[in-house]
Structures are given as C-alpha cells and as structure tokens.
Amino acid sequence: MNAFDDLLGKRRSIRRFRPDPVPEAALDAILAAVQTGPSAGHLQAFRVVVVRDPGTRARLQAAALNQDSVGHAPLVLVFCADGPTSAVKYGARGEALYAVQDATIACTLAWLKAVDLGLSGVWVGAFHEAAVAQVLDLPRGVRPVALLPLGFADELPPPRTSRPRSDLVIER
C-alpha cells in the first residue's frame, strides 16, 4: 500500500469530538488544498464558510436537523455551490450542476487534507438548505451543499465494508 492507499483507510466519518481546536496552521493547510482540486472551466465555482463561533455552529446544527456534530465540533466548514459564477461561462447546466460539483470536489479535498494532518470529520448533507444559507448570510445564488465538521476525534468507529465493486461498476 502506499500513502495515499493509507489516507484512504484511516477516513471513517466521526461525529464526536473532543473540544480542542483546529489549530491555525492545519486550517490554512486544508484551504490550500481545497483551491488545488479540478473544478469546470478552471472556474472555481464555490465558495467555503469557515465556522468557527459557538453561537453560529449550534445555529448551523438546528439547520441540519439538530445533528450534534454540527454544534460540537470546533470547527464547521459550509461548502457552497456559486452558481452564478458558473453561469457565466456554462449557463444553466453549470449554475444547477458544475457548481455543484466543484463544491463537492472541494469538500472530498477538505476532508482527505483533514485527516492527513490528523484531524476527523464527517460529510453532513442533511440540512435545511434556506435555513443554512441565512444563518450564514450567503449571498443571491450561492447555495450550501455540504457541512463539513472538523476537529480531533473523539471516537474511532471501526471500518466499514463496502458494497461489491460488482455493485458499483458498470463496464460496457
């Protein structure tokens, strides 16, 4: 196995975490490989809220369904979809959809980059779109896709299997 094979392996979704912070440093490390990742058009048609106030992250976790770690972790990154910016250049299909892609492109980055600084987190998709963009104040057309919560483990579920590669690939 190699290293990136090893990163794949020690990414489990964490959903509790102790309260230390993320430091400074590992932040700055997981932004700059979020602006690393393919996007359409070389747009980079999202955009990442950084969340860091108690305040707004217990807001943020009444948004997505009271889940606790959206209000526990130290820290909550939002990954926005910026439809407009993708419009200009693909219209419709990448305001709905390229958009889209890129933000999750940039979430999957986030998440790899956080746990190989040492850092846990997990892939929150179940949230009251309107609700998060107004605690969060997005601007016209900027849509949240994913809450990423980040933050040092406090618990380490074991792996878990996957569905047969026979399930997932269709060759033609």
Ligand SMILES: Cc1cc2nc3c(=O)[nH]c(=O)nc-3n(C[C@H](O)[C@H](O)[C@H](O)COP(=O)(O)O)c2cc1C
Contents of the next structure:
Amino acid sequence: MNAFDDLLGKRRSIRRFRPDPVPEAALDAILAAVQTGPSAGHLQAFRVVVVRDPGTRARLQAAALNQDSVGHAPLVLVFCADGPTSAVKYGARGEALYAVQDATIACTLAWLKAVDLGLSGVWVGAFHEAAVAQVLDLPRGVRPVALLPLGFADELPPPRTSRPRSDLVIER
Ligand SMILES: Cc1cc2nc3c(=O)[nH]c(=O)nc-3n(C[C@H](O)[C@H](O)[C@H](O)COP(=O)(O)O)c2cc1C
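Next up, the form predicted together with this ligand in place of the form predicted on its own?
And the full complex, kicking off with our chain again.
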C-alpha cells in the first residue's frame, strides 16, 4: 500500500473527540490544503467558517439535530457554497451546482489533510440550513453545505464494507 492508499484507509467517521485543541499549525495546513482544490473556473466559490468558540459550537449542535460530534469537537469547520460568486460566470448552474461542488471538494480535502496530520472528523450533513446560517451570520447567498467537526479521536470506528463495485459502476 502506498501513502495515499494508507491515508484513504485511515479516513473514517469519528464522532467522539478528546478535549485537546487542534494545533494552530494543523489548522493552517488544513486550510492550505483546501486552497489547492479544483473549482469551477477556478472561482473557488466556497467559504470556510472556522468555529472554535464553545458557545457557537453548542448553537451549531442545536442546529444539527443535536449531534454531539458538533458540540464536543474542539474545532468545527463549516463549508459553505458561495453561489453568487459562481453565478457571475456560470449563472444558475454555477449558483445551484458548481458552488456546492466547490464547497464539498474543499471539505473532502480538509478531512483528508486532517487525517494526514493525525486528526479525525466526521462529515455532518444533517442540519437546518437556515439555523446554521443564522448562527454564523453568513453573508446573503452563502449556503452552509457541510459541517466538519475535527479533533483527536476518542473512539475506534467499527469495521465497515463498501457496496459491491457492480452496484456503483455503470459501464456503457
Ligand atoms: C453527505 C454526507 C452527510 C453525512 N451526514 C452525517 C451526519 O449528519 N452525521 C453523522 O454522524 N455522519 C454523517 N455522515 C458520515 C457518514 O455516516 C459516513 O461517512 C458513512 O457512514 C461511512 O463511514 P466512514 O466515513 O467511516 O467511511 C455523512 C457523510 C456524508 C458524505
């Protein structure tokens, strides 16, 4: 297995975290990784909100079906689609699709870089969008699409398998 395969294997959803903070250098490296990603027209039509404040994390937890991972992780990154930025060049498709893709690529890169640095996290998609936007006072048109609680793991993930490749791949 090469280093990349090893990284892919290590990335699992972790929902319990030790209280230790995420080092600032790690956060900086994660954000640098995010900046390397592809985006439609290289517009980088996404925003990342960095949330360390426990009160804000508690309010995000409430907006995310009360999921403990959100309130208890020492750091939560909130990936947002910046629809208006993509719409300038790509109109409705940019607003509805490309900006969301830009944001979700950014979240994926952040998660993988975090794992590369010995951190763990979980992609949280179940939340009330308007409530998260209000907690974070997001600019108009900037939509939260994924929360990424990050920290040092305090649990081992259970084994899991993939659906068979034949379910996932369509050949034509
Ligand atoms: C779009 C998306 C939304 C998800 N939403 C949640 C969520 O709200 N809460 C949660 O605990 N996990 C969430 N997950 C994590 C999945 O449950 C997890 O990735 C899946 O069970 C596979 O496990 P693994 O990440 O350990 O490989 C989400 C994952 C994705 C990609």
